[in-house]
Structures are given as C-alpha cells and as structure tokens.
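One chain is shown next in structure tokens, namely the form predicted on its own.
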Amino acid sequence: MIPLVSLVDALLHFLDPSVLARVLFDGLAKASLYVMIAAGLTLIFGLMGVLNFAHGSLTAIGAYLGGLVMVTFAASATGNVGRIALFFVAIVVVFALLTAFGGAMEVTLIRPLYDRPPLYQILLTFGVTLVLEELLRMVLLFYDIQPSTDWLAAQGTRPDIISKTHDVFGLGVEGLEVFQILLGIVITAGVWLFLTRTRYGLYIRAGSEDGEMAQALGVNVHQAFTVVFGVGVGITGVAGALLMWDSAWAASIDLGAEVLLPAFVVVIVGGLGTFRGTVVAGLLVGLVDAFTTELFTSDIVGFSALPELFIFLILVGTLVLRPQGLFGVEEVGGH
C-alpha cells in the first residue's frame, strides 16, 4: 500500500504546473552536461573504435585549465560582459591545448596499438588515465590546491548573472542552467556541422562504415585519426571547463571518475559512434535525473541513489533488449 501511496503523491506532485516547468528546466540543464560529456567519447569511438578510460581525467584536466585561466584574470575581467568573455576565452585555451595533447597522445600511444585487440587500447588508455592522475594530484599539490575537495577560488569567478536565481513568469530558474542549455546548443550544432559540413566529418561517417574502402578510396586514415582524436579531447576538456563552474560537479580529482560513468552510459545507450544517439540518450538520461532527483529532494522517496539506480536501470534495460543501443549498428569503428 504504502508505494501505491508514494507513486499517487508523485502523480499530484508532477501535475503542478511550475514543478512540472521547474523539473524539465532541470532535466534540459543536465541533458545538456551529458551530451557535452559523453560527445567526445562518441567522436572518437564512432572512427576509430577506441574507447577512451583517460576521458574523465582529461574532463579534469579541463576543470583545471578553465579554473586556472578564470582565476588568474578574474581580476582584470569585472562584470557580468567581461566574466562571460573570459569564460569563452578560457574554453578556447582549454579546447586548443587539449586538442594538441590528444593528438599527440594518438600518434605516440595509440596508433601503435591499431593492430592489437580493443583490450591493449583499453588498458593503455586506463594506465594513462593513473598517469594523469598523479601527475595532476603533484601539481596541485605545488601549488597549495587541495585535489580532494573542490576548487572554490575557481567557483567563485561565476559573473553574478549566472550565479543568481532569476524570476521567468513565476518560475524559479538558475543562471547556470540557462548558460549551460545554451552552451550545450552551441557545442552540439558545432559538433553537428563538423560531422555532417567538413571534410574530417566526412571521413568519420565513412571510416565508422567502412575503414578498408576509406582508405582505398585516398582518404589519409591516420591522419584523420589524430583531428578525431584531438578533438574529440578538446570537446572533453570544454565540458570540463564548465563543470568547474557547477557546484555539483566542480574541478576535483574525483571528477574524473565521476563524469565516466555517466558518459559511458549515454554513449552506450545512444548507440556507439552515434552522435544522434547521444544526443538523444543525454536528453533521456537528464529528464530521469531530473525526475528522481525531484521525488528525493521533495521527500515523496526517500533513497537518495535514487537517480543514479535509474540511470543504470535504462543501461541495463537498452543492453538487454537492444544491445547495440537506440540508432546504434551492431559493429561500429576499426582500422
């Protein structure tokens, strides 16, 4: 009786106009994270088949370098205009330095291992992923910045403007959601148009359906191995960027764990090396999130890994009953 109770009270509490507004508000601003997280990983898996464990430490990496450009010129940057400007400045700095390291993190890491079963390039790309690791924990450490808790000095460069609550007809909405729907737009139309208007865009949807003919056609594979790596990196590092702004997230060493599991589940929910997929299994996992999260926080249940159970619940659910995900194809990437 008593769960037939909690789902009628969550029926009423979801037919209320503004909770129902404020929720999908919600589930949007967290689709939007998730496609921007999970984007670089489609990229890369969706041409050359590899799947990237270095990919939340990268995410990190670029918390980092976001917070670090932010904090060093906050100072010189004052107003709502002249924060926001040096936000895109920064993600500009993080997106062309993560690009460069990607791209050679392929030529020097990867490409050796094109030859050898997927499990070399999972364990070369989770070995790189400890690496990274340390090597970022010693830095911070250098310099006085505790790689355990989040990075407030970063946190606190948000302009005022997204950092306040505005009123839009009667609804309660975050600044920070608002910038982060409208980011997330502006990276998934660049990544669209870089897939589907440029020449390394053609390259991947014809090397995801066939490597073999690509390259018996001119198309220089390798080369265009290193621009998916690199960036599909420096997408990464972008989303990173603006976790370090969301105090749910923020720019911790444990961000790199916890961005990669839930872009490892909108990748394979969407569909391995589909961009259309992710896009779509980010909005799906963001509504869900948003929903549980609202049933714990309104106190209808009172499980608080409620959202994340469910999450995991439509991982299993798509690998059980479509297991090459929603506009997945059975193989998928290759050399």
The other form holds:
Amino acid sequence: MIPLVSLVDALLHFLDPSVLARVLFDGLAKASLYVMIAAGLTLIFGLMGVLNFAHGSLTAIGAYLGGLVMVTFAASATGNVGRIALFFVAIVVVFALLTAFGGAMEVTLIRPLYDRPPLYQILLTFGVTLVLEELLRMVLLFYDIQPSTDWLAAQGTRPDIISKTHDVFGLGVEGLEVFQILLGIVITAGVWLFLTRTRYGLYIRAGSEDGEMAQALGVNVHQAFTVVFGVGVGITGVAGALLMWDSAWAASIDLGAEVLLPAFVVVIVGGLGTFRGTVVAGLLVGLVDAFTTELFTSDIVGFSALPELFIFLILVGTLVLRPQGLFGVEEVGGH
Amino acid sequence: MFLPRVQTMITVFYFGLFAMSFDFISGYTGYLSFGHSAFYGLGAYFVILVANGKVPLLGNGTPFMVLLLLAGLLAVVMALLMGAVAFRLTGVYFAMITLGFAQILYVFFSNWDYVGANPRDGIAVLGRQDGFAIGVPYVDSLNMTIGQLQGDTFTWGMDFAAMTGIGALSPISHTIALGPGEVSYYMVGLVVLVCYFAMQRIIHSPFGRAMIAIRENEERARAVGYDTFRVKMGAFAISGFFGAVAGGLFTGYRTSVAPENSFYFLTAGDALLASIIGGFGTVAGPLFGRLFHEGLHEFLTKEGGGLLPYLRSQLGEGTLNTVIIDGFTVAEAIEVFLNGRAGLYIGLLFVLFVLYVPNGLLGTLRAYLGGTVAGQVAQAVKGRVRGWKL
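Since the structure above is the form predicted on its own, I would like to see how the form predicted together with the partner chain looks, so please show that one next.
Starting with the chain above, the whole complex follows.
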C-alpha cells in the first residue's frame, strides 16, 4: 500500500503544470492509438455481434504489410514529406488488401455460423487467429525476419520530423505522438462520417438497433455484414501500420496478443454498438495508461505493470457497475 | 514408433484434466469461461509457493495430496467470488469478464516479486528436496513420488529365482521395472481418473441435468423452477476446483511454473482447442482432444520419432537437396512448413471442426453409434453373447 506521505508527494507531482501537460499529452497519444486499434473491432461487434478474436493477428499483419511497403520504397522517398506521403500510400494499400481479405473471410467462414449460438463465432475467429499467426510466422522465417522481436527495419523508415523530440513552449513533444494524435483524429472522423453519412453507415446503425426490422425494410443485411467485416478488418490493418513506427508496440508476432486484449477492453467498456462509447473508452484507457505510467516512472509506485493492471481493472469495474458499457444498450444505434 | 512418449502422456493427463474442467462449465452450461486459466494458475502457483515456504500457516513439507485439495478449495472460493460478479452477465460479456479476472492475476503474478526473484520468468521449487508424492497422505508406503528427475521407481512382480537362488523358479520370475516417468504416468493418471469419475458422476446427477437445461434454454429452466444462478455458481465452483487440481498436478510433476504457461489466457485457449476437437459438452472428450493435439505436436517435431526423421531417412539426400523454387530446397521446405508447425495444422483443424464437426471427435462418434461408447459396446457384446442376462 502507498503510505500517506507519498500520496501527498504524488499529488504535488501531478500538480506541477509541466508534468500535468506532458501526462495529458501522452494520454491523448495513447488514447488515439487505443481508439484506432479498437475501431475495427467495434464496427464488427456493433453490427454483427461477432467478437473478432482474429483482430490481434490482423493488426500484426497490417503492421508487417505497412512495413513492407515502407521498407521497399524507402530509398526512393526521402525527406519528411516524401516519407509521410509514402506512409499514406502504405495505409491505403494495407486498407485495400485487408478489406478484401476481411470480406472474403466473412463470406467463407463467418457466414455459415449465423444460425448457431454466438459462441461459435468466438471459437471460429479464435481458430483463424492461430492459423494466421502461424502463417505469418512461416512467411517471416522464409524471408529471414525474426518473428518474435521487433522489426527494426520498418521502424527505421520514420522521417526525422517524427523521430525527433520538438520543443514546444518549453515542453518536450515527440513528433510521433503528434502524428499519432493527428492520424487518430482523422481516422475517428473518417469512421464517424462512414457511420453517419454513408448508406452502409445507415445500415450498420439500423442493423445494430434491430437487425430483423432492417431486413424487413429491404436492407440487404448479408451484404452489409460482408462490407462491415471487410471495412472493420481494413481499419484494423491501418492501426497496425501506425503501430509499426511506435517502438513501444512495433511490428512483431507478439503484437497480436498485445493489441487484442486492450482492444477488447475498450470495446466492452464503451458498450456494444456505439462508436462514441469506443472513443470515450479509448480516451479513458489512454489517459489512465499515461497517468499510471507516470506514477511508475517517477518512482511513486514500484510496480512496473501498473498500467496493464489498471486496464483490466477498468474492464472488470465497468462490467460490475455498468454491464452494458458506458454508452451501451439504451443508446444502441445512437452514434 | 508413432505412439506418444510417456512424458507426453503425462502432459496429456494433467492438461486434459484442465480441459475437462473447462468443458465442465463451458460445454455443459454454455457459459464460455475464457479466463479459466485463473484456476489452473492458482493451483500451479499455490503448490510451488507452499513448497517454497511462502504461504503462511503451511509448512513447506505439507503433503502434496493435501496441497491439491487445498488448492481446489481455494479455487472454489475464487470461483464463487468471480461467479458472483460474472454470472450477472451472459454470452460474450461473461467470457470477457472472466478473461479480465484471469489477466489481472496474470499481470499480478508476473510482476509480484514476492513469489520469486524473477517473477516474469516464473518460479521453481527451491525449498523442498523430497518431491511431490501422490497417494494416501502421512502413510509413506502408500505414496509414490512423481517428477521427471526425483520421481520414484517401482518394480512390479518378484524375481523368485534371484531371491531364492533356485534356478528352477525362473519361469515364474517376471519383473517389470517402472522408471520415474512410468510411475508419474500411473500416479497422475490415477488422480485424473478419480477426478474424471467425480465429474462424470456430477454430470449424470440431477444437478448435472439442471446444468444442461441452462445450456439448452436458461429462461425455461428458470421457469420450471430451477434456481439457475445457484446451479451456475455451483458448476463454476466445481469446475474451478478441478482446474486448480490440474494446475497442482502440472507443477507437482514439472516443479516449475511461469505466468505464460499458467495464468495467460492462451492456456485457456489451449483447453478450448482440446474441448472443441475432442467434443464440446462431453467429459472425456477434452482428454482425447488434448491427446490429439500433443500427438500431432510430437509428430511434427524433430525429437519425437515422428514424421520428420522418417521423411529425412526415406527421402534421401538427392530429394532433400532438390530445389523447388528460387534456391528453396525440399529440406528447407520441411523445416519451414512442418517442423514445429503443429499450431498451424491444429488451428486449421480447429476451424474445420467448428464449421463442420461441432460435436468433436467423441460427440460425433457417439452420434454415429447412437449412444455413449461404453453403453453401445456393452449393448453389442450383449447382443452377441447368447443367454446373456443382466
């Protein structure tokens, strides 16, 4: 237990404006990562009720695909602008490939299971994750890339402006974190627009409110499921491509398991079928992560796994107090 | 040549018991306990922590059988606490909250330096020399020590000729020497067998019927008058008990444990694999599922005397060095696609089972025979033997 004196110390530590600003900024950067890794999962879970266990390995595949594009063309795209442009090309490539893959996966594997208990979808996607992970491992070994350690070549393609720490108002701000926050905002806005401004967004909102009613009104739910699964997997891959640059995550096989559980936590805490809930939960988890990391790095608490522990405590706490999640059930469909 | 080794079979036993306990709650009540590894880890850590003298009130010489029982009871308490929260939820949410609990324990035990110097890498038995014995506690002659190194040996039968010096007795002098592996095999197997019968008994009791009723239609079971919450709690507690016993057997035999192979959620994932392949909703099925998994794993590694040495000896140098594509030889292809790749094939098989064989090996066999295997075999024998009366 933390003695009272150190509790006061901790309070004083966080009252320091520069510390507070840094923690908030770190928290925002982490939050945008959490929102992004959960966005694909929440789309799929929201409409179809399928908890996609293969989410983690799809993120890892996205990371490696993005890294592949970056490493292959890094020599021809030098300079800050070139590299960032190339990164957006990589994102588009990853999104296209994984959306196609997700759509195919839905048609061939998930579709036969809709009339079975929902349990079987968890089981199936769990099996898919085992297969994908082993296939990825085989491909990596074939190309002599060490699968269990971070892929440093991909990290090396970061442009200078992102690798450096910039001095803004006397605060050290990492370029990567700024980039993550910006991209997080862009992707969140993109998903938001997809949900509220497109036909399939309408179908998703209608379907997660009352699937049978939507079908009766002429929505081709099967097709909508395929599109949503594809898009969800595509966004998952994009999140992976962004994580590839971050040395705290980086492209490796283990990325799958690292990503999977926080993504579950964010989706469940946010509530079924609400993207707004996911964004809020992502912010919550990100800020708590940054705050508890600071508690450890400033030697106030000597337990290194504090952030991890707190993430799962948030999950359990939410499910105990509000099983439907922060924005669940009552507001299903009200994005 | 293709039979699994004794060591592999011991693994099949204790992990099979864990998979059975997982199936007991998940397959029979329909509540997927994805954090079931919490119980396995609890049992595993409890045994080692007591043996290292880290648990208050219990000396490090406490008999192993007592430890198994205590670990089970501890798991019952934990299951009741977890269940009180988790059974307010259903379906995916239940799976997630149990997973959350297990991960909290995982994070906790991989960072808590009280358990050992380097908690992330796991802990080993340090403060106990005599090993763990299965048998009747406090009666030395009725105990057999298990373990890879410190296990007991046992000689079955008597060599009368050597004892008496009379050569004429040699025809009735037969002995079978059991090494530590074989002794561990029988003793671990004995505990697993007893646990299996206990679970089987519970499933066939009225309580077990109520569990199945919950799986089939919980609302109706409640409407008929079952206190479903209590049945679910009871089932979870029982399954937690056997899960912890399995964990205890695991460390009793291995004398070391790491968070990765006990509390981590993929441990429960392996139990899930075993259950689905063996037969979801059958007590014995998960054991066969695990046997299948371990068997395939051994078949596809270099050590096991399985496929790879066979291929290497049969194909010959010429074939092995044949280039398939772009400097990629057959030998390399075997290395990449077969060696240690059991996970891939198990995963593929798992997907196929989920899609096309949802009842698993044992469930399908039962459907084909039209009843339980034992019942149908008895029926067939009865039909063949004339004048059989029971």
